[in-house]
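Single chain ahead, by itself, as C-alpha cells, in the form predicted alone.
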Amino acid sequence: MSDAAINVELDDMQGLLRFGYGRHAEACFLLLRITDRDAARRWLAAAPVASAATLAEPPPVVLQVALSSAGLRALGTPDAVVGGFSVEFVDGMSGNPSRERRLGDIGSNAPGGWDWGSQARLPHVALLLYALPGALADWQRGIEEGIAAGFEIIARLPSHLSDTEPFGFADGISQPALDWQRTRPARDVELQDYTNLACLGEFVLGYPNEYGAYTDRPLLDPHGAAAGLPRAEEAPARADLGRNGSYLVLRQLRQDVDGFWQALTHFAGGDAAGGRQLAEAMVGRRVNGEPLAAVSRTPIEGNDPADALNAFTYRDDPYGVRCPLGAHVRRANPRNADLPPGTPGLVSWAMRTLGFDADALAQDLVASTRFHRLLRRGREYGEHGAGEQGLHFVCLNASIGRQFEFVQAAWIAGAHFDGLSGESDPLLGNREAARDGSATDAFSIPQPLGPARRLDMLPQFVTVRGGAYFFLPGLRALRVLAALG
C-alpha cells in the first residue's frame, strides 16, 4: 500500500468520529429546516466545524454538522450526486412501511407520533453543539443568531453526559477500537476469534472495510467545485465526496424509568432486590457495569488490557446461563467470531464451515459481530422526576443497512435472535406482535438445572420520539456541498 493510501486525514474529518467529547459535558442538538438556500449555503461554507486533529487542549466549544438527504436536495445538490449515497440514507428512516416495521417503528413507536423526523418535521441539517461546563448557553445563542437567515429550528435537543443511563446502569462502557493506523489487512480474512479492533472503513467512508472493500459513495469528476476534494483510493481519477465522512443515525428514545423498576419489582413478587437481579439479567451487566459473562481466558484484540469491564466473550456461556441469550448487551454486541469455536485444523474448520459439527452448528445462529459494529456517541436528556427522560441515541457507521439497520432489525427488534422464540430486546422492544401474530413480549432466563425462567407480557419501557439519517461530511466535502448546484 502506498504512503498516500495509508494516510488518515484527521484534519479533514469531523471530530465526532474520533472523540466522544467526554469533557464537553454540555450539549444541544439543533435540528433545522432550510428556509433560504443561498443564506444556508453561505453559513455552511463558513461554519466553524471542529476536526479530528489532535489539539493540546480541548476547545471550549465544538460544532459538528450533518445533513439529511432531504437537506442535500433542499441545498440544491444535484440528484445524481444524492443518488450516489446509500439507499438507506437517500430513503430516510421514516416514510417506508417496510423499513419502519423492520426497525420496530410501529405501534407507539410509529413515525406518525414522533415529535420530529417525519414529513414536515424531517430535519434538513443537524448541528451538534458541545461545550465545556458553563460555555454552552452563549455558544448556542451565537449559533442560533448566525443561522437565522437561512434556517428555521424545528427542534432543540438538550443533552448531557452522565456515568449512568436513565435506568441507572453504568453506560458508555463498550466501544469498538478503530484501526487509525490501518494495520489490519485490507482484505476479507476469516477470523477465528472475536476482535474489538475494526477496520477504519467500517466507520469512515473512503477507507477499506472489514471486507477489504470500499463502501459506495458519490465519486465525482474532479473539476469545478469538486476539484478541492480528495481523490478516491480505489479510483484516483475521481473526486471522493464521501471520504472522511460517515453516516450519523440519530434517534430520540424516551425511557419509562418508574415503569421499568415497578414492573421488575412486580415480576420479582414485590422484592426490590429481586427486581434488580431481573434488571441486570435483562441488561447483561450489573448496575455498576460488571459483565454477567465470565472474563475471557485469552486477550481480546483491540481491548485495553486494563479494561476489565470489556474483557469477556460469550464463548464459555453458549446457552446463556450466566448472561441470558436475549440480554440487551448480548444482542447489541454478540462478541462472536466468524466461525463457532472448535479445535484447530483443517478437518475441524471444514466441519464447522459446512455444518457437520452439531455442537458448532448450535452456536452458529448469530452473524459475525465484526461486520455489524456501531460507534456510539449518544447522550442522555431530562432529569428523573422532572419530566421526560431518555437517550438521544447517536451512532456512526459507514453502512446504515449492514450496521445500524441490521443490528436494530435482526438483533434488537428480532424475536428469534440466537434461536429464541417470542422475545425482542427486553429494554428496547416495542412488544408489538410479529407479522404472523406471535408475541414478542417475553424474556427468558436459562437456569443451570431445569427449564428457563420466562417472563411474559413485559410492558414497553422505551418509546421512539424521533429519528433521522444524516451524512456527516468531511470538512472539504461540506464546503463542496455548500457550492454544488
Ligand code: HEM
The other form holds:
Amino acid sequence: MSDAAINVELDDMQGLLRFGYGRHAEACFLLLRITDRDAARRWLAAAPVASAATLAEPPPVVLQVALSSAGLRALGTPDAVVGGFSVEFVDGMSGNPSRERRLGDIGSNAPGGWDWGSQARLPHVALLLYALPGALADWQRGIEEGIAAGFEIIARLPSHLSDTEPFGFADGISQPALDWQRTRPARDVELQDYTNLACLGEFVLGYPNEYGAYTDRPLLDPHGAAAGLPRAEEAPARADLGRNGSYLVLRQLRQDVDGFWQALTHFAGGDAAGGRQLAEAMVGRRVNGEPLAAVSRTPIEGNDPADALNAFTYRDDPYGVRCPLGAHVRRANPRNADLPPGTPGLVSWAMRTLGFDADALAQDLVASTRFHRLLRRGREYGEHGAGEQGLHFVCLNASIGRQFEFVQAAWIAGAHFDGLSGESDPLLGNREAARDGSATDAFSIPQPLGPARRLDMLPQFVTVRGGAYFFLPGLRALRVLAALG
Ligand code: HEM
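Compare with the form predicted alone: the form predicted in complex with ligand HEM:
Following is the full complex, with the preceding chain placed first.
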C-alpha cells in the first residue's frame, strides 16, 4: 500500500520521527531566544527543514526545528492556540515545584542551577543540526548568520554519535517500531503480550494512539492563516495544527564517569571485574549490549527477528534474579505485561487491561508498558578527561505526561517501582530522600538463593544541567506558526 493510500504524510513530518540520522555523525543543537519577532517569523517560514520522506541518498546536512510554548508566545501565536497544546508542554519542564519533584529535578538537579532551560534561559526554539562527517562547521556558520537578525543563541550543544554512552555501555539498541503502515487494530485494549509495535499516534500527533484515540492538540478554524494545514482525521471540518508533529523532550544529563566506575569498584571491594558486573546489573545489559534477561521463547511483535539484542522480555525472570527489577532498562521499559508473581487470574486481567487497583501502583505500571514508550534520539557530548561529559537526551512522544513524564517520574525516579523500596534508578537517581523521608539511594540485586544483595548510599552519577519541552511541528504547521496571529 502506498503512503498516500494509508494517509501517512511522510513529506510533512520532520525526519527525526523516522530517522536517527545514524550516518550524520556530527550534530549540534542550537538553543535560541527570539529577539525580533518579524525576523524570526521570516526565517522560520523559509527554514530548510528535512522531512521524513524517503530519499535515494541521505542529504549531507539536516535541519530540524522545534519550539517551546514560550517560543510560540514570543512568536505571537494566539493564547487560545497555545492553550490547545498539552498542559505539560504549555507549563514547560521547569518552574512548577510539583513537576520538578516528580521528575527528580531537585537537589543538585534543580533548575535553579541549570546552564539553560529555566526562566530567562528557557529556549524559545531548538534547531537540531545534523551533518555527514566534515560537513557541520561551514553549515552551522551559515545557519548562525541566517538567524542573527531574529534570534540570540543562548546555548550551543555540540553532540556526537557513538555506539556507546559515556559510561561505556552500548546504547541505542532498543526502540519501539512505529506502525507506519497503520495495520495495528485500534482499541486493542486486551493485548497482554509485550509488543514492540506501537501505533503511529503514540509518537505522531493527528493519528490514532494505542487507545484508538487521537491525542489532544490545537484544532483550528480552517480559514485564514490555518488554511494551509491538513484537516483533522477525526474532525474534518477543523484544521489540525498538530498533525505530523510530535513533542520533543530535551535534557542535558551530565555523567560522572570516573565517579561511577570508582564507586562500583569500591562496592566490589576493589575488584574491577566485580565492579563491572555491578554496573551491568544496574544497566540491565552487559557492556556490549547483551541483555541480562533470557531470550523470549515466542517471537515479539514488531521486533526484527534478526535483532537478538532485543528478543527478550522479563517473563521468565519475575523476581529479577537474571536482571534486577530496578535495573535501568527494566525500569525504562518493563516489557512484558505480566504482573509480579502471585497475582491471581481475573484480578490480574483487570489490572492489566483496565488499570484497576490504584493501590497496587507498581503492578499497574508494569501492566501498562505499551502506553509509555519513548522514541529516543539522544546523542553523547564531551570527551573523557576533557571537561564535562554526558548525554543530550532527546525523546519524541505524543503525550509528554503519559510517556516521558510517566517513565521519568513513576518508573525511573519512583522509589516503589515494581514493589521495590528505598531505590530509584541506579544510574539516574538524584539520591534525595522521598517525600515520606525514606531513602532512594539503594540498589538491590536479587540472588538465586537467599536474600538480595543490597548496595546502600549510592552516590549520584548523573546530574541534570538543562531541559525543556518542545513541539516539533509538521512542515506545513511550521509555516502556519510563522504566520499565525
Ligand atoms: C545519562 C543518562 C542515561 C544513560 C547513561 C542511559 C543509558 C542507557 C543504556 C546503556 C541503555 C541500554 C541500551 C538500549 O537499550 O538502547 C538504555 C536504554 C534505555 N533508556 Fe536510558 N540512559 C540514560 C537516560 C535515560 C532517560 C532520562 C530515559 C527516559 C526518561 C531513558 C530511557 C531509556 C529507555 C526507554 C531505554 C530502552 C529500554 C528498553 O526498551 O529495553 N534513559 N539507557
